[in-house]
Each structure stands twice: as structure tokens, then as C-alpha cells.
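There is one chain below, alone, in C-alpha cells, taken in the form predicted alone.
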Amino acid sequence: MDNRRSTEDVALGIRRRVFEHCMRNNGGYLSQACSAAEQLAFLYNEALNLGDPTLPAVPKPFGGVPSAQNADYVTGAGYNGPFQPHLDRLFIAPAHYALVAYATLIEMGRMAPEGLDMFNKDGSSVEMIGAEHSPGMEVHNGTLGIGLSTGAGLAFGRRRRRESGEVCVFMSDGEVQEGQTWEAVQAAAHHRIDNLWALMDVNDQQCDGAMDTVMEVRDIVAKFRAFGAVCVEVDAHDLDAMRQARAEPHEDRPLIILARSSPTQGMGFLRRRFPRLHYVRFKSADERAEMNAAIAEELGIPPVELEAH
């Protein structure tokens, strides 16, 4: 694995890859490229202490659910490296961000770019809603707010094991619209799991526009506090701020990072889609090759060869 590239270029890396895809299928997960790359680069090329991966750096196709039958399945998190208790575990929370994922993985050098040919196609581990089996994924979350109780839960286990491997969930902000977010957080606090933390994407969006038309939230810093987190809010795209906030300290309590982002960072040109920007389909021939153009630029690549249809 590559750990001698700078978190900035592997950030860097993510966006024009998620980019590429999605220009030649015809649209994708732009946005959360925007705003995640900092944060999934950070807590792979820094935050996190993983092993090698254990599985093939080319996905195998999905091997059936576990059963009785099926002894040999596995789940994704395998590219996250083997289970032992003095490495870290990462849960991502929000699957829709899958994309976003197997890009790191890729820039990281723990999967195979072939993996992403293979994306939400038939038969294919690749999901593009990610799943347990899905390259760097341990459980399905979805985005049903289920992310923080996992990653609680799993931490209060390894502390009971004196375990000396830290939990560390990624999320997004529309997982505090659920209240299972907040009873995982305040039984954190309670039980004093303080080898739990998260990194939350806070981009204001989500599939049905912004954050606020949707559902208000309000002060969640001052919510994740009352309910006995220490909360400190970065701005996403600083990673000196991510690296500060990361060390601070939390005894007998878990750490929850707000990290403010952009979902246009680095593609200003999807400004103009602004507020609908969770799946971006191009609404032209013309639009496409116009966005092509101008995000390569802002990128600092090529535009992508596109196929004529």
C-alpha cells in the first residue's frame, strides 16, 4: 500500500476518480467527493491503524448471504485489514458514499482500479449502495442512522476485552434527523466508551435537497455535547484542523467530529445544481460535455474520453 503520498494527494486522487467514473456512466455521487475526500483520505493515509488488506485486490463477484451453506463468506471489511485487537475498525455509515470508498480504497492501494468497472452491476460485490459484502464495508447502514450504535456497540465489546484497537465510524449529517443516532451518543457517554469516535461529513444536503427543507436540526454541536460527546466542529477541507480535533482529548467519552464541507469543493461548476446535488444526472449531451470540460480543468486532468451514444 501507497502510505508515502500526502493526504492531499490522495484527496485529490478520490475527486478525480469519482469524477472519471461518473462522467463515463453517465452521472454518480459527485457531491460527496466534494466533500468527503479530505475526510476518507485523512482517516486512511493518517487517522487510522489497519493492517494489509486479506482479500484480493480484485473484488470477487457476491458470494450469497451467510448461511449454513455458505462458510466462506466474508464480509467486505477485509480491505480495511485483518481483525486484531491492536488495529482500528472503521464503519462507514452512509452507504450512498460507497463510491467515494472504493475510490480510496484504490488510491490507498488496498483494491484494484478493475474494481470500479464492476460497479452496481449484476452479480457484482461492487454495490452501489454499499452492503456487508461491499469492498470496505463491514455492515450495511445505509442511512438509517444505525452507523454510531454500531460502532458503540462493537467498542464497548473490544474495551471489555481490553482490546487496545480504536472504533471509528464515518457518517453524515443527515443521520442526526434519526434518533437512534442520539441514544447511541448517550449510551457512549453513559457507559464510558471513550475508544469510540466519528468523523461526520456536515455538507447540509441530502437526497431530498437541503438538510434544512427537509428536517431542521438546529445546534447539533451543542446536542452532541448535552448528550455527553465531546464535539469539536472543523472545517472539512483543513486537514491541520481534522489532525487537531482528532487529538483532542475525550477520557470516558466518545469523540464526534463535525466536519463542515462543501459539496462543490473542487467542481464549482455544480454550483449551478445547487441544492440538488445527491446524484447528479447530466441533463444534456451538451451539459455533460460542458461539465466534462470544466471540472477536468478545475481538476487539473484531461477531460475524459466519452463515448458517443
Second form
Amino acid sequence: MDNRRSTEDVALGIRRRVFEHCMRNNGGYLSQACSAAEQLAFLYNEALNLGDPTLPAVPKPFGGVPSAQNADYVTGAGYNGPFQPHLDRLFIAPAHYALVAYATLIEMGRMAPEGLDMFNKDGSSVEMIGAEHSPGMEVHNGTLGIGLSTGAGLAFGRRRRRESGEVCVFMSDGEVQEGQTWEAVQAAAHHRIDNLWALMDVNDQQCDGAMDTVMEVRDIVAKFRAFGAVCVEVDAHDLDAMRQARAEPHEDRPLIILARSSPTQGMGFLRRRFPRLHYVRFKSADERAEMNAAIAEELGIPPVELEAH
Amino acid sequence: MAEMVNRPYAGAFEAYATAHPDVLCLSADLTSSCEIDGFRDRHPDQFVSLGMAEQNMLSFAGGLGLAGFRPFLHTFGVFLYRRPYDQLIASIAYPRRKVRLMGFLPGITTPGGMTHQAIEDVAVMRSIPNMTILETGDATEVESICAAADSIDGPVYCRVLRGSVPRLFDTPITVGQMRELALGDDVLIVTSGIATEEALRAHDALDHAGVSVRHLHINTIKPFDAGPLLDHIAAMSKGVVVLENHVTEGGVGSMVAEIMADNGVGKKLVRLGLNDTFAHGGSRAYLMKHYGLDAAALVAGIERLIGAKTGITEAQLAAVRVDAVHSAVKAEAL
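Can you switch from the form predicted alone and show the form predicted together with the partner chain instead?
What follows is the whole complex; the chain from before opens it.
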């Protein structure tokens, strides 16, 4: 895809789109757009080498689960381009970031805006928790912690086939509470898997609230390094810092970029919701209207026209 | 007495894997216990050590499957599904990766006790969509399990025997085809895995006692074609006895019960196995006797089915094959 828009512009588009969607649909995964917009914009707009989409701009309805009888089954990976030896692969490990990922596909011209109208609708493939048949997804990652292992296995296999394309896993910091994440880093380091890198949205948030109150994970930079990865920590909203981190040499080791983010970046109004930001709901019509006006102003767009309820 | 074959998996896997470069040998720190230590030493480039980290190993294998490889995962059966069940579902079963799960020490074939004994693995695997289940019952089936497993278009779980294994059959596994080992018409005996050897021990004694048995050996548990089984059951005057190295819930006995019920077959069924119980550590012979998985237990089950004593004594059952727990032919005690 051509690098026609600036990554900053894509990131703003992601926030606006996710905000409008959450307003119309009475809530949603809004804070993930705040924290991850630059990261997903960075991945799709400049960091990853992806081919043109191979699937229709307007996603097809859910086509059934994989089975011996379902010969037409496809994953949503085609929205990230074809599988070719020189092209990169991307896994969105925190599947609840799906709305943000779909918004990114639209901003990048990989999916039609109508795709988001199917979000979380019965019979649609544009599911709330990204499934492997959902646009931009290739595997199920809804049980957090399995994404990096899958990426490591694919990267090992691609290296064995001498493919130049790399494997990138977009992760969330809650996943470091899962033991499997550490098993994956350990294995990637042991097998010198250096065609694997991860970009982790470190927003210090999880479902129950602030991570420190749920389960302290302590110094994860030191932990990743101790387990054998090259680990770099950056400001998730500083694109130059992310570019520099991506260029960090990591011969014989996986690269993990910890992107320290704000779960309210670009939507400061959400700070009053802290620390319950995992899924933003409106407590009243007044609150919804107030949020609509305030955040729309922050994002430089008119308030969303809400249907009467 | 059957010929005993030492470590049949070791040579069979090496021959198969070296002829198929997209087969990778994955191990989780039980390399010699799964008889792939020689392969590791001779073919290090095709061997992937993943350590004591089964959750990662299963998802990693899913990733290898995405790259077009067909990983053979080697560890004890229990470690392929109890701890990493979520990874088994999400990374392997759902996406139908061509991952070959080689589960060693099925049922009570280990002195390792509860933590090592895969006694409900068939029940678990049967309930997973897209999963194929194969079980080996002799050395020839162990020798042919790699080709059989690798012929499956999707994931497959195999119960693999190791160490000193009797040779009962002279033809390899044909996926989906059961073996007819006796063709009498009173009682149908259905067995799989090591239960087949036990049932064979009872053939002569039952024959002399006037019980005409038909005996089927199952090596493909899922998918299972009910048709031939129903034909056999229809030919029986008394009913069916199933003996398996597994709990009586959810395994081959349950499968036979489901097929009979689904098809309105009104014949008696006796299911023998671990009777809704965990086991403990001990020798295989001790455990089979203690938990009612041996030839004597099968005879007792048949007596229950036909409602009469056969008069068969322990001494009449064919000679017992004795394996010491720490015998030299074992890869190691556990």
C-alpha cells in the first residue's frame, strides 16, 4: 500500500472512527483506541511490509467454522495482504482490540467503512472479539497469551523456509500476567528467532481496572531482557521514538517494543472514568451527550448525531 | 507368545521423518522417554526442543503449521491436553492445523500415578471438533502410526505404546478400518490399545468354555464409521463387551453405547475400564489386575453379560507377559 497519509493522520482517523462507533453503539472499547492508535497506524502505514488485500472491501458474512466439510473457509488475514515469502505477517494478540484494528483497516483503505456497520451484528464476521475469520485476523487470540507463541512458531518456520518476511505480534500488557507469554519469549530466545518482533501496548489497564491493583507485574523491561529478548521502551504516542525502537538491532533474539501509552490519549474527557476504562459504557443519556460533545471537540469533529432512545 | 519388539517407535519415526522434510520433531523434555533421543542426536536440524513448556509448545506448533510444517509433538499423553487444553483448542483443533500429537504412556501404562496417567484423554479428544484419534495396540501399529497420523488432513491425537511392545498384527494401520480378530456369534468383544492383547489371552479359554466370541480391535476411534460395528452387533446372540485402557466414561465403551442407542439396538452392553476412578502408581500388570482391565476382568464381564459362569480360571488364561517396572528395555522408569 502506498504511504499516502501521514501516520499521525491515520492515528487521528482511528480515534475518530472508534469514537463515533462507540457513541452510536452506546459504548465500546474506546480506551484501546486512545492507547493504541499510533501503534496500529505505525504498523500498517509504515512498519510492516504488507501486500494489497485479497478479500472483498465489504466483509462477507460469517462463513462457518473450519471443518472438513467447509472447503470455502478463509481467515481474515487476506485484509493484511497475501501470504508471500517477502511479506510480513501480523497477529493482533489482544482480540478485544478488534474494533481499533477494524478502524485501522478502514483508515488504510483495506476495508470499506460499511464493514464497521457489521460490527458485533449476528451473522457477521466482523466480531466484537476478533476471531480468525474477522478482518485483519489470522488466528484466534481471544484467550490472551497465546499470540506470541504462535508468532514464534510461524517465525521459526519462515526462517526454516528462508523467507525474508517477518512476523509481528501486536500485544497488550495484560498478557504479561499469563505464564505462556514468558514461555514464548524463552523459546524464541533459545531458538534465536530474530525474524519475530512484538509491539506491546503498555497502558497499565486490564478488565478489572489498573493493573497494579489487579496483579502487579513489576519491571517488565527487565523481565523481558532476562528471558532473552531485546526490549526497548518508548512513548506510544511518539512516532519517531517508535521508529527508532523498530530499528534496534536484535540479532539472534526477538525484539519486544514496550509502548507506554495513555488510555485516554486524545480523549482527555475519559480521565474522569479512570481506572475503569477497559470497556466504556454510558451510565445515562446525559453522560452520553456530555461525552459526545466533549470528545468530539477534542478530536476536531462535530458531535455524533445520536438516535433517540 | 507374541514376538516382543523393542522401542518400535524410535526406528519408525526416524524412517518416516527423514523421508518427509516438512515433518518436524518437537519434544518437551521427555526425549528419551518418547524414544526420539536417537533422532535428536542424528538429525538435530529436524529436532526442536521446546522444554517443559507445553502451553507454548502447542501454540508454537500451530505457528509451524501456518508455515506449512507438520510438527510431531512428543510427550506423555497427559501433558498434551490437561495443562495446555486452551492452546490445544485455539491453536490446533479449531484451525485444523496438521499437528500430530504423539501421546505416550496411555492409561495405566505408566507407574507414574495420577499425574502421568492419561485415563480420560480419549473422552476429552472425542469431544473436540476436528480432532482425529488413533490408538496403537501392538508393535506393527506403533511402526505404522507416523504414516497413519500424517495422512490426516487436520490435527490428530495418537496413543502410542513404547518400550517392549508385542507384535500382534502383520499389517499396518489402515485409518478407519477396524481389525476382526475372531468371528464368533455369541458375544462381541470390542477393544483398543493394550486391552486387545488382554482379550487375545482369553480367546482360547472362552472357546473351550463354549462362548463364541467375535473380537474387534479399534485403532481409529474418531472419526468412527458405525455401519460395520452395527452389522457385527446385529449378528450377536448375547451382546457386547468393551474393554479399554481408559475410564468407562467417554471412551470407546461410551462410543459403542452411543452408536447402539442412536440406532435403537436393544442388546446388552458391558463397559469395562477404569470405573469412574483415578488410578495410582504401580506396575502395569498390577494396575490392570487391580482396576479390572485384564483378561480375567474381561471374562468376568462376559459372565455378567451372559448371566452364567464360564468356569475359566486365571491359570487357563494364556501366559502373562511380565514387564518389570524398571526393565532394561524401557527408555527410563518414567
